[in-house]
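Shown next as structure tokens: one chain only, the form predicted on its own.
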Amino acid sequence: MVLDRVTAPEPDAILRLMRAFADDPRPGKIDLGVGVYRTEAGETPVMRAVKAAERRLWEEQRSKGYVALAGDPAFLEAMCVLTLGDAVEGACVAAAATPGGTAAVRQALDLVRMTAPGATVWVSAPTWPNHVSILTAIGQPFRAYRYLDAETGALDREGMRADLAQAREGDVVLLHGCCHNPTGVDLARDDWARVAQDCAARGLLPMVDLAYQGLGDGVEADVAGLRSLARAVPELLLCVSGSKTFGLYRDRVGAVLAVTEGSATRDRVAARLAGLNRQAYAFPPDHGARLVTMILADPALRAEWEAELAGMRARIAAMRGALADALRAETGSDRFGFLADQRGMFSLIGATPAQMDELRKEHAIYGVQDGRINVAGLTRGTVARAARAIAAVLA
């Protein structure tokens, strides 16, 4: 018997939290765990530009046939322009569409494993759990570098630089493009410049996970650091997600881009990325990618998308400020003032697993065990109660 020997993995923490929240009968429960954007009404909406593009696609599309192993070239070009702008020549960028940002990360790390199996991948402490999960699954060596200063809720610059000083030529430095998950702490312009200088001088390969472009400071502002890095280094891996930026969570839109030194290297890397797609899922899904391409190519749709994205960004920032103010009032201190300075949907509130359990059991507030909360899950009507509970539990 073969299948009889299969053992079940540990239940996914987020999925377990989702089930517990759904089963909770309390009317005032608050979901700050699941990593999706929500409106003031608690909904994850279909963006207006997406709806308009879908209507047009329904009318115009004549085939559901395969596109290409690497995905639609127009989509890949649109992703390149959206993220890298004119920082690098398009002829030097190899690209492949993927089913979401997670698959982009997997394909990029598989490319590293095939090319440099002994390279160490340096990940921030903390980082998105799937980074470590994928690295463990493929057997790629990895180490953590200090990132969050837990006392201040800001970047641990000195710790980060000291740890990355141990990286060797050929190692990979994994960075978050903006709206760092789970901390909400982003690199400043000077930090990007320092990382770029170190990578270029010491032969390190930067890999950037860009999942939240437009939800931090703006569509262009959120990639300013990435673009400065791309200009300074000879090679770079970029993993892009359309889930949050376009609200296409279930349509699984992503891409992996590889900046190379020239067209010859670019052609080899492009062929390898297409081959990795072939082995994993053959042709990547096209529906969501086609919508993204249509939105970015049409000035009216793009303006509609950027306007709605700006509204989402403003709501997240407002909830951050409101929570920081409410906690200041509850605690009589600025202990949680960092929440207003961070970016994106996520922050760590410094709670232990036991305290997160208490928030859930006693106050019907759901967050991840490591203390991560999704501030986009708050509303004007729930922020005060959430602050009272957090202050009471973390006092």
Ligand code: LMR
Given for the second form:
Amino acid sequence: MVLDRVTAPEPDAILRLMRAFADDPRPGKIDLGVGVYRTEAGETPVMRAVKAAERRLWEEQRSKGYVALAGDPAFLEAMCVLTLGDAVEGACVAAAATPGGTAAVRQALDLVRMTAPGATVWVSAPTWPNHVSILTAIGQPFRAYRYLDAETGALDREGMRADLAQAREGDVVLLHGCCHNPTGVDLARDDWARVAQDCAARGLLPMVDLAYQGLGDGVEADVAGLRSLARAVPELLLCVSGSKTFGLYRDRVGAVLAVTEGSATRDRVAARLAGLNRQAYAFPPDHGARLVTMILADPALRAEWEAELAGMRARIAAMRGALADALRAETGSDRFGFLADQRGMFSLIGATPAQMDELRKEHAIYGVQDGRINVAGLTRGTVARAARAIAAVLA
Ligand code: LMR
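Next, report the structure of the form predicted in complex with the named molecule; the form predicted on its own has already been given.
Expanding to the full complex; the earlier chain stays at the top.
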């Protein structure tokens, strides 16, 4: 028997939490687990521009025939402009649409594995657990670089620099474009410049995972660091997700982009990315990608999308401020002041797994075992109770 020997993987901590939350009958439960945006009413809405584009697509679409292995070129062009702007020559960028940002990460890392199997991929400590899971699954060597200074809740600049100094030519440095998951700590302009200089001077390949554009400081501001990096290095891998930025979670919208040195390399990389798609799922999904393309191309839809995204960003920032204030009042200290300074959905509150268990069991507050909370899961109505519980458990 073959299937009889299959072993189940360790359950994914984030996804296990989703199930546990759904099964919890307590009425006041608060979901600060999986990284989805929620409104003040606790909903994850279909964005208005998406709804409008969907209506139009329903009217106008005449075929569901295959598009192309790399996806619709108009979508890839739109993603390139949205993320990289004029930082690079479009002619140097190879790209492929993927089912979500996760598949973009997978395809990018598969490309690395095929081309440089001995290269070490440097990941921040901590990073999104699926980075580690994918690296482990494909057998690519990886090492961690220090990132979060747990004392201050800020970037551990010295640690990051010292660890990346050990990277060798041809190694890959995996960075988060903005709204770092799980720390909420982003690189400042100078940090991007330093990493760019390091990569260019020492032949390191930067790989940027960009899943939260527009949820930190703004659609353009959130990619300023990425663009400065792209201007400074000869090559770059970029993995983009449309899940959070367009609220298209289940439609699986993503793209992998490779900035290359010239068109000959670009053509080979593009062919390889299309080939990776072919082997993994043949054609990438088109529906969500088409909606994104329509929104970005139509000034009215784009304005509607940007306005709603700005509202989401403002709500997250407001929840950060409210939680930091409530925790200041509860603890009489500024211990959690960093929450207001960080960006995006996530922060680490410095809790042990046992404390996260206690938050869940005693207070019906669901956060990830590593101490990550999704601030976007809070509302004006729940923030005080969450602060009280966090203060009680972490006291
Ligand atoms: C998260 O980090 O919670 C999200 O990116 C969802 C996921 O797939 O893990």
